[in-house]
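In the block that follows, a single chain appears as structure tokens, in the form predicted alone.
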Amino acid sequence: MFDFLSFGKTPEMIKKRKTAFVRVQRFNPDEDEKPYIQEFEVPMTPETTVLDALQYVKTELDGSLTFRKSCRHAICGSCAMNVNGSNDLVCHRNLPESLDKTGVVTIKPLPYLPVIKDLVVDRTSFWEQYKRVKPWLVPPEDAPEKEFRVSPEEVAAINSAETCIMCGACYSSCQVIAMGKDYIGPHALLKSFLRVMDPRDTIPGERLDISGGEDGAYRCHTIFNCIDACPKNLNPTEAIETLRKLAQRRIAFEEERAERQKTLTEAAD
């Protein structure tokens, strides 16, 4: 095999090359004691993606790797991995740039989740978390036959939640959940906040009950990792911060989400 540091290739000429070196965890629980990080040599071009590489090694090198993805099946962020130590969607990950500084890419799944094979996780306990927080909408029994009239600053406030796409990035990059607490994680936070801001939504009490209790928003320890592992740049911090301050004044946010639903069905009507 080609040993790019044996002749002295700077990163600028590592990234010329036409192939890469993709080193990819394995694991076959029927087989293997314990991971091991098997390594294949595939094409490249300025244009391919991690994932491309994957599927290269799938499709021509070694049938039995197992990874998931839902590309272009309007099913986006189950290609959620661990690329060099941080957390992607490596449908969207250019490979010549996440070459490092020795010309390899390592590939791993996403950490602190159990092991089902290869880069495939057990997500269980991520959907079950989810679920808890109610993340449905339960509009007025009297809803308007028409559209609801939200603001515009009503909806700015939700925009970015709604356009979480429940990859597990954040879930598995949170210290909290990496200790075994029973924690709802970022990203059922990050849900929940979604519904509680929403003016439709008419039980904001109770999604507080849950998402403000001792394993919701007040056991975050406020490091950051889920923003820094969201490949969509969303905040889940921030939202949790929301959820703790309104979870304090419950009582008086119920109140104030029944009057505004009395304005929003009238000017509907």
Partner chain sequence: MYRSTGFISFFLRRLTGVALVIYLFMHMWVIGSVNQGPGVFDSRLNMVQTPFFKLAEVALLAAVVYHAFDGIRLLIIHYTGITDNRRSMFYAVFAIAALLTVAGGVPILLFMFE
Contents of the next structure:
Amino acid sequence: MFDFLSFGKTPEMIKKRKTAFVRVQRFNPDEDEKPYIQEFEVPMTPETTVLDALQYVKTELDGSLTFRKSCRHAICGSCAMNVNGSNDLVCHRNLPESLDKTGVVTIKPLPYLPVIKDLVVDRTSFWEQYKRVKPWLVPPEDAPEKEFRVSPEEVAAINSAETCIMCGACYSSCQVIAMGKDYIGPHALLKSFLRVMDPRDTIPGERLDISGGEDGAYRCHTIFNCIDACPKNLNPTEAIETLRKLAQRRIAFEEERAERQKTLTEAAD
Amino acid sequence: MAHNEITHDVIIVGAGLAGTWAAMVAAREGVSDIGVLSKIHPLRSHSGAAQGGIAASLSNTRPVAGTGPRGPLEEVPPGAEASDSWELHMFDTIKGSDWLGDQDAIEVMVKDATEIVYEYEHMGCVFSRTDDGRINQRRFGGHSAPRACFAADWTGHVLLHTVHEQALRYDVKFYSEWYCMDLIMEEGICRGVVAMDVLTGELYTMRAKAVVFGTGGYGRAFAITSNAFANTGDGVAIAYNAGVPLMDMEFVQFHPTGLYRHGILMSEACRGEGGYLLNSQGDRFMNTYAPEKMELAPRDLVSRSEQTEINEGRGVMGDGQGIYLDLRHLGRDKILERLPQVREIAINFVGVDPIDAPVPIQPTAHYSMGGIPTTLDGQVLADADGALVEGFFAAGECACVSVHGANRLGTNSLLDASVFGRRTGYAVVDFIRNGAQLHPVSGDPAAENRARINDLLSRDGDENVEHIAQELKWTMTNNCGVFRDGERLQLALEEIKDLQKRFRHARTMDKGSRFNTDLLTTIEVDHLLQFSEVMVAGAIARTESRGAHSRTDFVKRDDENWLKHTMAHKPMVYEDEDAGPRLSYKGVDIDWEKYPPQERTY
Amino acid sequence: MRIFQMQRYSAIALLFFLTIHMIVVHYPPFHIDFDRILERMDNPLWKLIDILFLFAVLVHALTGSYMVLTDVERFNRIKRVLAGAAIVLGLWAMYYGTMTILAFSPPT
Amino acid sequence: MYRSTGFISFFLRRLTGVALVIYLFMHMWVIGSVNQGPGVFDSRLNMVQTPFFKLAEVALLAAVVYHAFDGIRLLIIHYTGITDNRRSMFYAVFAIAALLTVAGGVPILLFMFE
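Structure of the form predicted together with its partner chain (previous: the form predicted alone):
Expanding to the full complex; the earlier chain stays at the top.
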């Protein structure tokens, strides 16, 4: 269809346009046979986020539109959705910048996951895989009175993995997950990486058995969708590559860890 | 067993730091039958949004000798004299609370602080480190020593994940996306809760020997707020409706550095690392208000200073409602290392990179000091005299042990939630071990709540729930904000009354049962309307200025009349429908020898 | 050794063998006929190289096929059957190929 | 469907992989006949030297070259841990594969018409 609104206008002019057309995938399994796209017109300013737009639709136009939200500044991980074909957190995604030249933004639920309703997906398999890698630290039995001495370099190596907010953007962009939900998935492998690399952890061998096992790091096909999708700019692929290497020299790594733990309560040089 | 009935030994509502700590501790100690309800996934809890740090007097860093209170920090060398102590932490907290904090509780908290930080560390928390491998510490507002242990500027996130993981380790059962609707109270004994499985819309009567609330704060009653959409104070409202009093509800902290117009938190760590606040004339105006501590004065003071600058026409941005937070002099490396999240937020939401330009900010509703009154072990109080509600515990922001009094110091909230969450966990274990009973429930509470939901769903008025909420929030922000006065508070009270009436004609647009977030919003707004009234009523009664409660018509602190906690009870059914909350007062625990009230200057 | 490693190491081997194969067999002139092949396959060194090449390519092909199938959840349940089939097929092909290479001698 | 360069590269890798497995067994069938004498062998060889198979041979070349260079890319990533230049590496593989296919394919086709 010829678009009169955007004809002859520069991208800047379109950006300043007062309304956006928000296309949302709707699906209520109780009522609908299959998902369909519904379009809403939403007013906007240069600062409007996609979440603001959804919130506007919900409060003013159609209260039955359902989506998850909470912190609205990209730290809780509730609102990961598929915007214009790529996964992102809608709360920190600017609306004017997400529009195509006809002023349309398309919002769908995270792909490859069962839809509960509209933009809400069922993350059960996601959390199961998370639990499967034993995300908790198993520290040495004889804890010191004060802290374990961990060097700033060791912290820097795992720091980025700790900032993962478990939003599921990587998981649901992963092609391997699309083919089978028994793959552990980038989020859990990143968590596993965090624990394996932590000098305080006493069971790196057991972890490598899981994350280096049949459903673990070796099933990654280095597609890089997880890096592209991550709203926090983390790098699960690199963590997976590291896990692969460590799993290949598991025994030696376990010995190194045991050696390191002997000095865990002493100050670094 | 009746249909839709679930029983547990312990039911914990809310899976933020306090709730998860309680659950984790109880499970670790061997009480295995625990159910944790959360209306969002546990890891989405708002504890994770805390940025700056958690306070503990570890004495790991100190200012370089001779550089003054704002100089660079260095590690305390081994064997050197400790630069910090729990006594100092305690005094800072008491002074920060404007002497309204209960000093026995504060003592418990600051003494447990070091222990709990080490426990976090042993559980796998990835703290930022000093060069010799100790936990790094930074400065924070109102603290007289560098005391905030941190993990860059996502401390809360790291702590929450750590505790949640440990809870999974001990096989705690989480009910994710279950909404707690009601508390089952009979004869003053708490017997469980009614909860909705949001996915199906089904209601369940959940009976338990002990119920723990860790439902978080009520900052969503304000339009400009740093709180998440979920922080609607449900637990506080539910407890209030069940006949439990609420304490010190009028004290709401306004954080000085919320992002301009969004209210999103720019961590206090920005100032802890040395950031400046500038007005439209480029002055560091804190010079006038707190010459000694400058930007690192407590939050209430800084917020008031900002608001004064704004009111006197020295604000920035189009409408003059902003103030600049200047981080440029910290340098690129320090910002990237210590404040990466803050930078990301500023770039994403106002398009300003703190490395190159000052960030526009404004005061934002942040923390609710008030809540459900509890003992040091999280046991909920039934009245001002110290009677207890059997089987009902609370911890975290929704509770008011009163460690924060009239104003909380930065980094003390993570500490409060952790310490009292843990204590509550142990208390619950004792309670169960000492032969707690599963009390019978008469009637069918789930059916009663089903009726309430059906009533809400059947309403076909023309009022929009969200519009009512918006009006309430702006009323609260404008009239019950940083500065308050009798006249405007009265106005707010009338407005709330009016909104409560209008709410009865509000309609829910979504009538389905599957994942009906529209219905949840309606219930949440109902809750907002209920406790906002308590907040305003408490504020009207308190004719003094203390901590975060600052009245322009009563500018002085009045220790003679007001050194006491407000306790608000819901009016009895036979009382007038329009009667506000019944207010009574409870004394403050003060050690008159050691920490008598003094003038509070910074 | 894990399937993944088998595949990766055979891949590295293939990079080597395939390069040789391409150069020797397909470098101009392009026409292939019985005599040319005959000449080369008579050489014991070539026999060895060809057997190794055959082994690498079979490992790579069968592990690859196995992974293609088991990435799909549906096939994941019959993993053992697939692995067994791959081994049987591999052994048979290896036998067939080796015999071809070894037994070959120029007709008199 | 989550489309990305990574996905395209992965899809092609699998597609060429499966095609090459099929080719491998066909190839063994042809070469295996070498022991049955020149007659059988030549007849089978002639069967696969029709124009259709010549075209298929170009496709085979493309498959081999793409599959090989994509593999080299994976090896580089594994042993060096480079993930920042992922997109340019995808494009480099596509380009090299295309180039070599043309370089090898044109002579094959020319030879066919000789």
